[in-house]
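Below you'll find only one chain, the form predicted on its own, shown as structure tokens.
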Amino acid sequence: MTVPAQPELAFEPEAQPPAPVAAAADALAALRAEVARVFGIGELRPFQEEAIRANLAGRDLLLVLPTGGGKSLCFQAPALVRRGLTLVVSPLIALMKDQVDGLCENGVAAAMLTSAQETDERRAVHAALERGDLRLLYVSPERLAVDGFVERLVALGLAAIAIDEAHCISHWGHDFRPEYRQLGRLRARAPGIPLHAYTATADERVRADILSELGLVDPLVLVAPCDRPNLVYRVQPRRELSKQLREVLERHRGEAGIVYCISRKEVERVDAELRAAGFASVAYHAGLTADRRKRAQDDFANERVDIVVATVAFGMGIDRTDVRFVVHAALPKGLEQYSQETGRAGRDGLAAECVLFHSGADYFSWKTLMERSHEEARAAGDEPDATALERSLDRLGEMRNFTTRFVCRHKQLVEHFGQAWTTPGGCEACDVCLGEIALAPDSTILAQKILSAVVRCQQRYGAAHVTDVLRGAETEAMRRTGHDQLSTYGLLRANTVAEVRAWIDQLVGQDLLRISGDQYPILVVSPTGSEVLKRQREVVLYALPVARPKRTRGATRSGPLDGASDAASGGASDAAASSADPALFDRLRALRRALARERGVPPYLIFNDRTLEQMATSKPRTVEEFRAVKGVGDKKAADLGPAFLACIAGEG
């Protein structure tokens, strides 16, 4: 393993500055210069700067920063200017490898220690540690359990510990990992070493759990605004999934995307349909062999395929920055999962589309799976946590309500995570605010018809049966139950099954109808639903979403996030992005793929799409002009500049 040479130290904690304030200012100035030199990032966002100040000061820290907001830069940048080693704890080998490769591409001395490495490679890393050559070392939580490992790093000059994906330590979180619990012993094993926790999603309960479990002392807690303004959210009832899915993919033909399915069987079916329709897709789920999963990941990261069809097993550690769409083919398990999974789109700050297709059956599919898992654990002799099941079902209910409440999607997500929505008017980046959802005419009368049908069926039947009654279905079930004689029979004959089911789902989401029963769910009218029947309450219902044309890149209500793709940032204005030479942009992408193959790294580690768009807009002709493009550091300018300048000049 070759470790890049270290730059001269710009900041040494043991030096005696004339004044603490001046020393802090000097350290931050030195760090800014290094970030510009190494990563080509000229400015830090406010939350990044606050986190980095705390990091340099040796203070414990918890930072919650949304995906694409530059979280990793907050522990990578201080390592450039601080004497000693920064230890980074990360849950997945793929995540570690991605960040280490990216750092090495930028000339930063970084390495990882994993069980997947060959003996010679691990030996080389240990030798680099002994020589003091490394700035950052990435490890898994399991490696920290090895006797003497942490103590050895302390003896070798450990300066700080960064815990990435810190929400994994919390029982309250959506991605709890038992191995993260042992990180609570780090304080005793590395006394005096500052601990820094980083995550993209953590509500107040999860944040409290992280602080408690890690034993953070007088920490700075920073919670950045969680909104992702470059993401366009759309939620639609699932009718003909294959057709609906192809409509989304056609809007993004040739672009990268992820399609999440609820089961392995569905993954295989959807992937086969997409490949048959001419899309470059690959399947990914936990039932595949490790080799097939790794190959699927590599094919997607290296742009050999555009689309991954996956269960939720896919995602963490996938930092491809140019994901232009994320589709959920069924209801996710909770808003935390939904936020994290949709957050994999638009990491470069450019506009991306997030579409959720759902039906009432999804809720019960997840509920059944959760309860079955709980019972299987009990049957195996374990004592499952009943409150954990209750929390999971609560999160699932919140997710269902998100789909049936026709309120600005961005506003709902922001408020779910305990933050205030301060944007006046609409977000201009969701189906509700874009006017893609129309009011159903005579909503209150429509609701009364549906609620009345439930009552006439004696509140003993499910949504499918009630829908058949309202639509006047001529079935054996109608004749057998005598429900073809009800006064509500055929009241909505002119409407489709999809429309009636969508309205029932909306009534459930507004707590006008409730679902009772487990094995055979039935509809019952709630107290507020009774008020509607008595004409004491008005109702607003929405028609099925109207199809809209594809939104153009950058057409969101605010610009890109600085620090996109964590350590690598774009920063071109939306206007600049839209004026990029499309033919040149395509040539630059082709060059990026070729160079990535030569170097054995994913293309996005060469440059992200936003940096390429700036090149295709400004068309630099000299090394100095090329170096001025955001996202181009010194090492990349020297290594890659000649090839990209030749391509821009039309010689490539």
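Numbering follows the first chain given and starts at 1. Rigid core: the largest C-alpha set superposing within 1.5 Å between the two forms. None of these values were measured; they are calculated from a predicted model. What changes on going to the form predicted in complex with adenosine-5'-diphosphate (ADP):
Comparing the forms between these two forms on their rigid core, the Cα displacement of Thr528 reaches 2 Å or more. In a rigid-core overlay of the protein, Trp421 has its C-alpha displaced by under 2 Å between these two forms. Superposition on the rigid core between these two forms places the CA atom of Glu538 2 Å or more away from its counterpart.
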Second form
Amino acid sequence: MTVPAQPELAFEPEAQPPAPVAAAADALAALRAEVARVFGIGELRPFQEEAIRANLAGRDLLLVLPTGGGKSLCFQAPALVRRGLTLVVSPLIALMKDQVDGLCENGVAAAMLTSAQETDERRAVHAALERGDLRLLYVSPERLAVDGFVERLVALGLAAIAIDEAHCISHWGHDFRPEYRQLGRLRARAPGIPLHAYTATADERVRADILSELGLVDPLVLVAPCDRPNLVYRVQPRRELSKQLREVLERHRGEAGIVYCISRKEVERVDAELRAAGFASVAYHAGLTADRRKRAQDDFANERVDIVVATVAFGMGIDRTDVRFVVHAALPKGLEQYSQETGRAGRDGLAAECVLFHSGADYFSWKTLMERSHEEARAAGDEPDATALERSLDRLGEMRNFTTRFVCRHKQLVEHFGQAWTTPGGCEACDVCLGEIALAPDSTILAQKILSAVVRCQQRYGAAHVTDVLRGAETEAMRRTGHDQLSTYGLLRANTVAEVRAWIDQLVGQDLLRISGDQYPILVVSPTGSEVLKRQREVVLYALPVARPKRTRGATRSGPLDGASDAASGGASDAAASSADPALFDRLRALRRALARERGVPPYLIFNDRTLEQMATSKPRTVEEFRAVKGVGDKKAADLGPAFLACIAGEG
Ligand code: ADP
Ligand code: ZN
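Having seen the form predicted on its own, can you show the form predicted in complex with adenosine-5'-diphosphate (ADP)?
So here's everything in the complex, that chain up top.
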């Protein structure tokens, strides 16, 4: 760990009486200058600025800002200019290590304390703390529990405490961590020290929990728009997963991505298939040894593999910001999981694609699984919360509605998280708004034909048989059952087997048909399905084939989180994506990989893709021009400038 010289202290520590307006403005100006010098970031985003003002004023704070919104800067920037130490609590060692390495790369005195460190290393950190050499210290909640630790930090001059992933403190959140509960004692252990909570997702209940558990006093609560405008959402019925998956991956050759599957078996199968097809992929699930999981994570972080095929167990702790696509091979079990998992794409603000392949059967697999685990918990004598199963099924139902409603995906997600959708017109970043979904003509009549065939078959046959009836198949089974005499026989003669099967699947997905039967799956009409037959309800069905999506690079709106000047400069990413020299971009990435290997850090800590794209666009020739690229601070300009300039000049 290197401990560089302290930056000039720009202002006094939070004085108790509110600072005069002029002093506050000075403090912010000093902070902006430091942020530009150290991180090469020229503009604070609107929410960052508000959060940072509160932070500098010594006020308690809760900031809810979507992934990629730039939460870290909100506690890192004040730490640069304020006297005293900023303590950061984070749940995962991998996350901490990444941030600490990143800060050190930028010349900021930061360190961490975890149980995974050697005694020597910990001792060095403690010594640096005692000398007052550190600006930021990252710790796990367990570490914080050590007797007298927090009290010692207070004695040494603790200025503020930042709690990352603060939703982990709440039972209502999707990622409750018992070790976070003890953070409730921080207020008493560090009296008068401002507490700042940060999270990407927290609905109202979770927010209320965070405020009360941490005992925040008169906090500023900021909830940023949760939309991720640079993500392009696509939802498609799953027909031939291998083929559909291949199409997505071909659009993203050489780029980073994650493929989520429901089961370990499916992970292994998909991973093997991808490798056989020449993709650099690796499997990741909870059934692998800790060693193999770690290797998979490292290989992905260090760009030795492009694609991780994983169960939901993979994600947190992955800070790679250039994930260009996330595929769900099946329906996730709720919109919280879905947005958390898709949220791992495009953290650098550049366009990324999220594709969800689903089938009507997914809903029922989840439902069975949920009911079974509820029963098992009961059998084991743990009386599960009676409403827990109901809540899980509600969440699953909402997830299914997301796939079957033909409403802008961004709008659906934003409204689900309790915010208003105010973008006029389409989002231009989802299959619905891009007009990629071809609907079947006369969907309601089509649905009635299928539902009535199910009724005529006395709700005793499966999808294959019903399809044969509708298509007028001339088979022994039709003759034997007399179903070739039904009025519905041959009603969909003009359609293919694939089409009819896909529509049946969609009807199941919309809960108009249900799959029942102990031995063989048979189709039955649900109560809502009956309403369709009575013409009391309209139905919308996809036509096949679904329109082929265009390549997504560049199909991005600039985010509401970006400052006006960011948008004025062409949304940064749009401009870069369109005019960057692709060959140079690839050379820069190769150089970044080599330097990362040399320094033993993941490549994205050298520079992120957004910064490389800018280099490949503006092609700086001097150190000054290089320093002007967004994301290049003083230390990196001096450290890395020569190597990158040589590469840009074609000598690399
Ligand atoms: P979060 O923790 O909210 O998911 P991060 O703090 O990891 O997001 O930031 C995501 C990316 O955005 C990082 O690459 C970071 O350097 C960049 N970033 C943060 N703030 C700004 C800003 N004001 N201007 C440009 N880039 C920024
Ligand atoms: Zn849309």
